[in-house]
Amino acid sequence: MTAALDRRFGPFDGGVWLNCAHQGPLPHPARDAALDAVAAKTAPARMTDEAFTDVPARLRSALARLIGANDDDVLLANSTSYTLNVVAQGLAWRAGDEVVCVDGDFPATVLPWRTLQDKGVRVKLIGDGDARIDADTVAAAIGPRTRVVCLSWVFSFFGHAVDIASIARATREHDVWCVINASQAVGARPLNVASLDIDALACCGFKWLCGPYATGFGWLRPQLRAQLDYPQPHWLRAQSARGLDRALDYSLPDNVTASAFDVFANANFFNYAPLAAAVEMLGDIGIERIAAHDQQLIDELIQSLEGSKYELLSPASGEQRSTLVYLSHRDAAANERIAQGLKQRRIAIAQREGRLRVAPHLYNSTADITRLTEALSELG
């Protein structure tokens, strides 16, 4: 029996949440941080000037520790798309340049590059539509005008992971930037960007990091950052070095860190204080422990499907297996009915492209998996 790794979640009011790939529930430390932020805004005398710089700095540091990065290389965003657009809109493009993406990837990973087609940039989709690609596939797709390869670490619609280390090495060998959407991985899989050849990483904060909506972050390798012309000259960028008591100053610091690319209003107390609390909590527990826990639950789910009326569609084992499990009734037409039956039983999963997706995280237990599998058996 696998117990919940951490019980500082909920209450779920008798329901089971197995849909972290859609959104992660806010843990209690993050909830408390959000309530503190509301209380401070309700009684503004409680809010210090230093909070305007301390809150973003705390979040940036927590995120950097989580992914093995330097604080200076982390930008604060409001989504995954924000960081991808920083790169897409910040690079200098010439007609005939090419971006390689994966057919079957989540739209947020592809659409920022589509807007470059008006500049004569070609977006090349590789693969057979099921997002199953490897380093050899990527290397074979790189041509003389390829500037960027952009893909997800874990694919939302298929549930399998790619070996970003080998893919990044292939792009480095061809002198091509490697940009990774890690929204379905960070928080559930260990990551150390210092050991990889990737150049940019984009991630949201409301899935596996269990933060609020409209949060996210990015990581930019300094060599790539030096090529980007996408600064956002917001006033807090200037005040971070001077303090609010010297606000009447129109000069910008010579800031070459990733914070120059932060989204506006990066002192977003309602969102960034709880996200910082959630990220710190995950870091204290340890992503390796969380990953092992999640994978144990997935083992239990996959084992329960043996001999059933359901087939596993995502990888059963190995490095390609992620924390997203796709399955289908052997009569795929029954999936809609089954999804509705689970909803009536207060078991939350997702239905994507006609398939059933299960995504457990650290707050789930064997009891949750058992409740799901028993319901699947009844509905099947």
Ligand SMILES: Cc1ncc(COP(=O)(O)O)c(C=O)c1O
Second form
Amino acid sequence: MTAALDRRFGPFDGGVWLNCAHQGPLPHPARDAALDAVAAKTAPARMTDEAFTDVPARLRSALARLIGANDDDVLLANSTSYTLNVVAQGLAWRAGDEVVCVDGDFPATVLPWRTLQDKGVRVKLIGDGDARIDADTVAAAIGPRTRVVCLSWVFSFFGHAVDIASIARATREHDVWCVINASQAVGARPLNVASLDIDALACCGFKWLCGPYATGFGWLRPQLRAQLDYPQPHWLRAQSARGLDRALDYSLPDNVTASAFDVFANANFFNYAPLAAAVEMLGDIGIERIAAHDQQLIDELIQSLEGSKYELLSPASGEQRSTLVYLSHRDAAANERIAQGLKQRRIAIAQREGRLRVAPHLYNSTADITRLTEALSELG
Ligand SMILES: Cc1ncc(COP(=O)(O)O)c(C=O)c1O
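Right, the form predicted on its own is done, so what does the form predicted in complex with the ligand look like?
Below: every chain and molecule of the assembly, starting with the one above.
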């Protein structure tokens, strides 16, 4: 029997939330930080001047610690798409350049590059549509005009993880930038960007990091950052760099850190304070421990499927197994009815592309998995 790893979540109103791949619930310290931010905006005298710089700095540090990065290489975003667009729009392109993406990847990973079509940039989709690719497939797809390879670490519609270490090694050997969408992984899988050859990472804050919507972050390798022409001047950033007594100085700051690409969000305490609290909490618990907990629950779920009317569609074991588990009734046409039955029983999972997706995280327990498997068996 596995208990919830942390009880600072919920209440879930009698329901079971097994849909973290869609969105994660705010933990209590994050909820409290959000309520404090609302209180400070309700009575502004409570809001300190220091918070304008301290809150984003604290968030940047918490995110950097989570992925083994330097604070200077982390940008604050409002989504995954934001960082991917900074890279896509910031690089200099020539007609005939190529970007390699994966057929079957989440659209946010592909669309930013599609906008470059009018500059003559081609998006090449690789694989057979089920996103099952490896370093050899990627290396084989790289041609003389390939500039970027962009793909997810964990695939939303199939549930498997790819080996980003060997893929990034292959792109580095070919002198091609490697850009990773880690939205379905960071918070549930340990990551140390310093040990990888990837060049940029984009992530949202509202799934496995259990932060609010309209949050996200990016990590940019300094060599890639130096290539980006994406002016994002914000008066407060310029002013903080110079000191508050030189407000009427219109010169641009000489900011060479990734914060130069932060999304405009002056005093975004409603979002940044709770995301910082959530990320610090996960970091304190330890991502290794969280990953082990989540995988234990997934073992229990997979074991319960043996000899049942359901088949497992995502990997059963190994490094390719993620925290997204895809199932289908052996009669796939029954999945719609089963999803409705689970909803009536207040068991939240997702239905994607006709398949059932279960995504547990640190607030789930064996009791939640049992409630799901018993319902699946009744409905099957
Ligand atoms: C792999 C992946 N990337 C990105 C997103 C979300 O993109 P954004 O943060 O830009 O809304 C999702 C899900 O919503 C996702 O599954």
